[in-house]
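We begin with a single chain expressed as C-alpha cells, specifically the form predicted together with the partner chain.
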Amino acid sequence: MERTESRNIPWIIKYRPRTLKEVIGNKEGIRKVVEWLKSWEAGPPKKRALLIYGPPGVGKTVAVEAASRDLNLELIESNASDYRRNSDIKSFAGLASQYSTLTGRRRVILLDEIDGISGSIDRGGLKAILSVIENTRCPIVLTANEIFDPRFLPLRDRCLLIEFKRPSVREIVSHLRRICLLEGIEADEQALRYIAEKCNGDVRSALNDLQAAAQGLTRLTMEDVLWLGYRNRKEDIFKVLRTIFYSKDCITVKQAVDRTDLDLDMLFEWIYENVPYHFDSPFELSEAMEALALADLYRKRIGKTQSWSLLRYVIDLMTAGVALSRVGRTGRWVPFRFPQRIKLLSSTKKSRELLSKIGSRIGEKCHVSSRVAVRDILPYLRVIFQNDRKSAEGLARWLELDKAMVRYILES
C-alpha cells in the first residue's frame, strides 16, 4: 500500500531536499543567501531584498525553502501569476509590514519567477512591488530565470543580486546515484552520465529523466536512458508527425516544420520510423520513401559540398514529399514509435566495432581488406570455429585475435 503511494509521488517531490545540505552546487550562492538573511537580526539591512537569479531547475526556489527551513524562518511563498491583481500585492504587503508572525516566527517572503511578469497590466505589479520592497520589515526574495531585462532595471537597483549557476555533471551524477540507491536500483555510471549531461545543469529535468527511466527497475543502463534525449521534445515531434502524417498541402506541413528548432537529423529518423505505419497503400508507401532517399541524398550532399542552400529541399522531401505521398483517405490512428534504428544502432555499436576490428585482423593475414574478410572468410572461420574448438585455438592464436573476438565469432 505503501509502497504504491510513493510510486505515485513524483520524484523530484519526494526527494526534495529539506535542508541546505541537500541541496546540490552552488555552495557559494547559498552561503550568500543565508548570511544575508541571517544579518535581518540586526535590523533590516541595505538591500532589503534579494534577488536569485539564473536557469531553470539550478535549485533556486529549493535553497530558500531549505534555509527558510535551517533557519527556523516561516516562508511565504507566491509566483508570478499571483501579481497580476491588486489585492494580491496588498494582501502580500501587508504580510510584509509584520517582521514576525504572532507565534514569534519570523517569516521571509518568496516571490518566485519574478520574470514570469510580463505585459502593461503587470508594470504596474512590477511597481508595486517596488514599493513593498522599499518599507517591508521582513525579508523578501525574489528568483528569476532572467534580469537583464530593461524593465527589471529598479529592480537590479534595490536588491542584492546572486547568481545560481549549473551544478557540474559530476554533483548531478552523484545526486541521481543517491536516488537509486534509496530507490534500490542499482544504475550503470554511463546511464547517469548520461542522463546528466543531457540536462544541461537542470536538476530537476534530470530528476524527472531517471525518475522516467529508471521506475520500476532494479537495474539502469545506458539503453534504458537513451530514448530520453528525445522525449522532452516528444510532444512537438509529435505535432509534427501529425501534420505530415495527415495533411495534404505542402504549405501547412511546411511551417509545422519550420515552427519548431527539432533536430532535422532527429525528425528525419521519426518520420522514416513512422511512415510504413501511417501509408497502407503500397503505392503511397513507396512513394513516400522514395521522397526520404531523396531527402537523405541532398542531406549527403550537404556535407559534401557545405552548401547548405540545399537544407530547403531536404525539408521539402521529407516533409511536404512524404504527405502528398497519400492520394487515399487518412488511414485509422496509430501511435507513433521511437526510431528503432537510433536504438539498434547504439546497442549494436560495440558488436560493430568487435565486427570490424576482426575483419582487419582477418584482412591482414588474409591480404583482402576488412569489409571483405567478413563478407568471404568470417563466414567460413565462423563454421570451422563452430565445428573444430582445437583448430579454432590455432586459428585464434594467428589471426591473433583476443577473447572477446572469439567469443563474438563463436555467438553470433
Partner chain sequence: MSVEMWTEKYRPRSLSEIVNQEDIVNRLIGFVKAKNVPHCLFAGPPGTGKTTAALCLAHDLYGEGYRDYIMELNASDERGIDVIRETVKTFARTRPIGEVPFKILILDEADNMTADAQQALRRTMERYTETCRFILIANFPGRIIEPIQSRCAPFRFTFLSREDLTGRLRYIAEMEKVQLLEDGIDAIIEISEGDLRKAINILQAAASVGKPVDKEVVYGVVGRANPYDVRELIRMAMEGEFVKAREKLRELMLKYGVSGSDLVKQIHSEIFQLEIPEKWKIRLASAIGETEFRLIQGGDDEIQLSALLARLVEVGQIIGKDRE
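Having seen the form predicted together with the partner chain, can you show the form predicted alone?
If you are looking for partners or other molecules, they are not here, because only the chain is given.
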C-alpha cells in the first residue's frame, strides 16, 4: 500500500484503499462488481451499466477505483452532480464511452453520486445518461445513496443493481486497529469499538473521528473518545468549521450555523479551540480572537439581560467575523480538534460518577455516608491497594468493586 509520509494529510486520503483487499466489508457486492466488469471481456453484457447504491461512506466509489486498478482498467471518473445538463453528460461520458484509450487498455466510466442529477435544473441530464448507456462500448458504473425515487425507474431498468450495506462494527474496528498500528498508536479495544459504533457504518466518518481523537497521542483510551457522544451528525462539524474558517462569502459562513444541530455555545467552543491552529499570521489570529471576544461579550450580556435580540451579533462575530479575519490563504491541511474544555468536563464527570459509586459501596459496608466514606476511608484504602496486593484483593471482593473502581483507586 502506497502511503505518504506527511503527518498533515487527512487519514481518509492517506489510507484510501488501493486494492480490493483493502476495501472494508461488502465482499459479496465487490465480487459481483468484479464479475460484471470481467464479463465485458466477451463483449457488452445485457446490462451495460452497473448501479451501486447504499449509504454514504460504505465504500461504493473506492470499490470501483480499486477494482479498476486490480483489473488494469483505465478509470474515467466524475461526480454526476457536476454534469447536470444533457450537453455536459454527452461531452463527458458520451465521448469517453465511444472511443478506445491511447494505451489500448480497456476503459470504465464512473459517474459518482448520481442522486445529484435529480431535480428541475438537470435539463435532460438523466435522459442523456440513459442514451449513453444504450450506446456505450465500455462499462459504465453509477453510484447513488438512494435510487428508489420514481424518477429513477428508467435508470433502474437499464442497470444491474448492486447494494452496498454498512460494514459491521467488527469490520470497522479491525480497520481502525490496523491504522493505529501503522500510525504507532496503542489503542484500547473499547475505544475503537466506541468509534465504530458511533459512526453508524460510515467508514470515512470513523476514520475522521479516529484521527481527531488520536491527534498528538501515542495511546488512545476510552476517555479520549467519549466526546464523540456529543457529536451531532446532521452535518459533520468539520465541514461547518471548514466553511467558517476558509470561506470569503459572509452569507455562506453565517448559514453554516443552520447546518448543524450544535447549540451556539458548543459551536463557539469548537471555533475557539481551532482558531489558533488555522490562522498562521499573528495579525489574522489577533483579528479572529478579537471577533470571538466580542461575540463572547454579547453571549454574557444575553445571559444577564435575556436580550435575545443581541444573538444576531454573536452569530455574525463568531462566523463572518472570524472568516473575514483571514487575509491570505494557507496551503497546508490542519486537523480539527475537539474543544479541550468540553473534553475535560466529560472526563471529570465520568471520574466523579465513579468516585460516587465507590463511596456508596464503602458506605454500605461500613455503615457511613458516601461523603464520609470518600473523605475518611478511601485514603486508607488507597494506601492498602498500592502496597498490599493480597489485602487489596480481599477488600475488593468484600466491597464488590469492579475493575474500573480498583483501577481508579490505584491510579488516583
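Under this definition, the rigid core comprises the largest set of C-alpha atoms superposing within 1.5 Å between the forms. This is a predicted model, so every value here is computed, not measured. Numbering follows the first chain given and starts at 1.
Peer 1: Would you tell me if residue 292 moves between these two forms by 2 Å or more at its C-alpha, with the rigid core held superposed?
Peer 2: Yes.
Peer 1: Align both forms on the core first, then report whether residue 18 has a C-alpha shift of 2 Å or more between these two forms.
Peer 2: No, its C-alpha moves less than 2 Å.
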